[in-house]
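Next up is one chain by itself, shown in structure tokens, the form predicted on its own.
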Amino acid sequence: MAKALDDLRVLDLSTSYAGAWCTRLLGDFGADVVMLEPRAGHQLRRLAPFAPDGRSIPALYVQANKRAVAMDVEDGRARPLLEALLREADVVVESYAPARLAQLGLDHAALERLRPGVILCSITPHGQSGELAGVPGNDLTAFARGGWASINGSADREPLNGSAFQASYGAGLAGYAGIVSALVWRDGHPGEGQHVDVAEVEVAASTFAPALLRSLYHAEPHPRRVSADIAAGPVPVADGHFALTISRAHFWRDAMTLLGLHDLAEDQRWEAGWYRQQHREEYVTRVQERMAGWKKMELFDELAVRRVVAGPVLTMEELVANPHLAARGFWAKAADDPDGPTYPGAPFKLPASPWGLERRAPHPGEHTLEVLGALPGVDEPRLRALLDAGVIGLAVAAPQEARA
């Protein structure tokens, strides 16, 4: 079935998780993504945790729907092949420091000379300009500099980092949106490519906006929570934890009635959020004691009937077995690897041009001959000579060597 980006060729020169996620999304919606990696393998292949066969689980996820070519971008002997690939690329994604990008002759002006109208997407910790442009970073520094760490965790403890690769996923999604926006612009302005500049710290700060704006309006920092109670997050129930939203008057009335706290349900003062905030010590303990006697899914089902927004905290096993996700066909396997791992599915659905997981994550250099052999003027003898000279590589050794 046709996909939204079927006619797009993407060259992935990035080394970051954010860049890999951006190009994964492009591939999910049909783009032909060619990932260049050193002959020893992309650095994400050495990222923990690892599958039983030694392969990086994060890499298996973000490198799906791509073809892999083993060729060092910075090897001058590979320059003719790199330029041939660039001449066929509609989009180039990279994560070099700005100065290094220009030194390699891969800035947007240089790429435009090879491929007029090309879209270059740079996803870096601090962007292409400003005093921090050349400073390295990662998810931890993005959460720290972007504000999130200042509100994560309890007030009596040190600030907390965000979970897993959330800053990178946000930056990768921003890169995807920027590229699609630039493609739409180019459709209406033929030949006009753009340089999409994504700074991971800015993506973190922009999604930090509610807490940031609250601090600006009140002229004081948004505080970290003093205690874990119903007003601040999930609380214990009989078989786990449960989050109950009480932002609207009818949420409050119906939830309190279900919990048997009729005095709280019937007193209209409690319907106002500001009143509950100021008098939280009068109800929090009572509500949590009533919730503690419920099992989380039974409580969720009863609240759902009453149209009260609530969320049971699912374990990993419960999430995978969730019937709602199964009914929507969320879980997927790569079409070329039906016995392989199960992947989370589409971030959004497009019925006419759907998301699809066509390719498993490639082995290092798995598609070197396939991709390079299709370039103009590149025949088998030349490829063999390049292989013998160590300019390009094929699929490297066993997966367990990925940790080396």
The other form holds:
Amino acid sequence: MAKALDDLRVLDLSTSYAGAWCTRLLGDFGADVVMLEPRAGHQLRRLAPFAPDGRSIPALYVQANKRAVAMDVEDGRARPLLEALLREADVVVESYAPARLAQLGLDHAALERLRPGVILCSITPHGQSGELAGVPGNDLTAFARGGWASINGSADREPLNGSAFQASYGAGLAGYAGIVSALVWRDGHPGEGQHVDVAEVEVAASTFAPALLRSLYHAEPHPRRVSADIAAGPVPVADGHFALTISRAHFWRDAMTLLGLHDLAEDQRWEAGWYRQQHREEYVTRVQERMAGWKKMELFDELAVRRVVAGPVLTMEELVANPHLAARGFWAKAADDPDGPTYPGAPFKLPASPWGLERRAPHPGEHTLEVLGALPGVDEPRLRALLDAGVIGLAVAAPQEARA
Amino acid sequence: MSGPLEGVRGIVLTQAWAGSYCTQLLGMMGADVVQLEVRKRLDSWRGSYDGPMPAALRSVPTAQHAWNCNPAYNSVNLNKRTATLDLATPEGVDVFKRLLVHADVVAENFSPRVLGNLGIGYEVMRSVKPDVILVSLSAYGHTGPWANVPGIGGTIEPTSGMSALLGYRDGAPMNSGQMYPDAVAGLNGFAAVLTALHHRHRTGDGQYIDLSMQEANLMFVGDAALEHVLTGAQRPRLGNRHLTFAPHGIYRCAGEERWIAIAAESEAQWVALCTVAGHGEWRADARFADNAARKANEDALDAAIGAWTAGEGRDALARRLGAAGVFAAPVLDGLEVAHDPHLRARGFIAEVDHPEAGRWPQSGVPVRFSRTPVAVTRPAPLQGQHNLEVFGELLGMSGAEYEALARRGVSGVGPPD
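Mind giving me the form predicted in complex with the partner chain, seeing as the form predicted on its own was just shown?
Entire complex below, previous chain first.
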């Protein structure tokens, strides 16, 4: 079945995890994504942890569904090849500091001259404008300045970052959505490309919006949690941890009844979230004592029958073996690597234009000859000469590429 | 309206955060988004009809109804209009179908059984509007053994593998400080609708999008899933540390509740950090000789950095480190983000005038476009604020017809009789 973006050629010049996630999604929905990387290998290939064969696992995840060309973008000798690639690109994704982008002659106006109607997406820590535009950043700084860390973790300890790459996944996804928004505009206005500007800190702050406005309306910063009770998140049960996050009145009644706490179930004051919040000391200990006698999946199943929201803390082992995800066909192998690892599958199911994992992550420069050789006016002797001159690179054996 | 989705209309049944954020983003891209609400069953992010008024609004004379002044609702429903419509009545369903003719997109985040029970499942919608795009954001998707298991952000975080990864290195699994999986699902739903809009342009066909919050969130920790597949290991909780690089932490600064995030990935950044810190001796310390050494001695490294930052002013230090090329940022709280000069200069944080709550800074559109500018153009709507406007404009409904609907509680405003 046709994929939504199978008419699209994407050139990925980005070096960041966010940029890589953006182009991974473009590839997942059908775009032909060519990733440029230095001859020494993309810098994401240095990220731990590593697979038994030495390859970076985060890189394997975010570089699937792409072809890799090893070529140093900033080497003037590679410029004709770069421009030939840009002439064929419907979408370009990059993560340079804004001033550097202009210096390299890769700003939107320059790209338009090579490819009218091109969509350029820049994903940077702080965006294309403003006093921090040139200041570097990463996931940690995005979650700090974007507010997230201030409410994450315990009040009596340091603020807590999200788990690995959260700001990057969000910014990469926002970049994907921004690109497809620009495509939708171009669908109705042929030839009208544009520059899409994604700031990682703003995507992080966008997902902080409720806590931000709550802080303002209440005239005090939304705090980190003051205690590790069911009002805040998972608590211990017999074989792990379990979140009983009550959001509707009947969840409360039915959960308390199941736990045998009939006085709490029957007193209607407890049905209001704001009341529970103000009187948490009066119930959390009692509820948690009862929960502690349950195994997590048994409690989940009993609450599910009663249509009460509940969350056993699941490990990756449990999720890979999870019957529900299996029944939905969530896990996937790359079509070109049936003996390879199982990947998490589609983030959403689009039946008429489906997600697909067609390609395993490429080795460094694996497609250098294939991609460059297909460019107009490029022949084998020329590629050999560029190879000998150290302008472009070929694939190296897998175990050598990691731990640079 | 302006923006890349100008001319696109959503008639949406979204509520709480995941669905509301998805459709807010569509509105921010310039789509005309109309949320249909039910008076009998408030959007849970409006709270309850007898909920308390937030402290800072108690002195605002226009702030009259708690359900119009809930920061949760008002933060994720910008750039929308709203109409009330009870879809559990035949008249409500009839009005919905008449509205549907004008819709490109329908979005909802009910439990999976609800649309069918209301008699407005995808097949019914398609019979009314053949190329409609319907996106359903549910806890576990619309198929599979858990399809009818309810869930919200606070329970999807544990069941998507996220909670097991989040927390202090010596601590238990945690949920984040708010219902983060909703935001992840909302962003994914937004991306899904756009993909389907482009597909519709190419083929003329709409489609039904099944988004499982569990799956969308599992994708956001997919690197840890792949790690388990390839190594058999469950990644431990990392606190503020990085899998690869050190230093990478949040450190206390001078003053009450003042924290700074600092990280270095390259040797150049490490050298710059030592220089800004005035601790040139760190560079000569064998424990910190390269990234591998720093990673192996991270407790000592964090202690040294923390001892230094404890005497420093947070904001000045973040500026100095940033200027030197080191990753650094103040940990801003909810009040401070609203006043961050960079985010304000870019227009990301801007004042929004709400008819009841008044004028407050809010976070805006997380993506910019050079050709099709996007902006916050509407505050979150009051419940039923655009009833007559929407029904009149799209359906040609008369005032008398609307009044009749309102009298019977099918539309109208405020607590049901």
